[in-house]
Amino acid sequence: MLKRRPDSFSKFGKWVFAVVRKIPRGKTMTYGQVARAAGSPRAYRAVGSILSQNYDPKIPCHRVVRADGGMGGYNRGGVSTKAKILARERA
């Protein structure tokens, strides 16, 4: 997997890592959420490539769901490591 830092990304790319750093623990947005509030509503793919690429744990990516209630992919440790972390961040 490609490791990049966030300030590596595209002007989208780092709008999106500035909207998923502002999520507050134990609350999550969905890939469109993400997208409409990084400025471009129809782009939920491109933030699940460009969250999918994230090794900064400053950005909290596992935050981010997809909008079926789906958890979507987690980078570091798969999609059962992003349930225990959101389950322990809503205790």
Given for the second form:
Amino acid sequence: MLKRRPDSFSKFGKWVFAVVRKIPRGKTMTYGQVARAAGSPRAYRAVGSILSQNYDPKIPCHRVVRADGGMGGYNRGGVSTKAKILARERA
DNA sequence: CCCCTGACACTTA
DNA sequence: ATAAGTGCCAGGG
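We have the form predicted on its own; now please give the form predicted together with the DNA.
Complete assembly follows, chain above in first position.
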């Protein structure tokens, strides 16, 4: 699994990163919401796939959660870190 | 070009 | 409420 940068991704990927980066602190967006904001409401699958490949700290992918409100995974530190950051930023 | 995988979401049993 | 199966899109080999 190669670490891809936002500029390495296609248009959709870049858009996804742009949306995630726009997520305000203490806010969480579901993959479906991000996909919809990216222009493809049915591409939530791709969103997760792309986010998983992205390793850029500039992208707060930890603010992206599942439709259930749970978290799928986290490349940088694991789900524990994700939950931790969320709990911290949520305040 | 074809096939497989994947941080999801929804429906049905 | 929980479990399993199916459908979707994009990226990688």
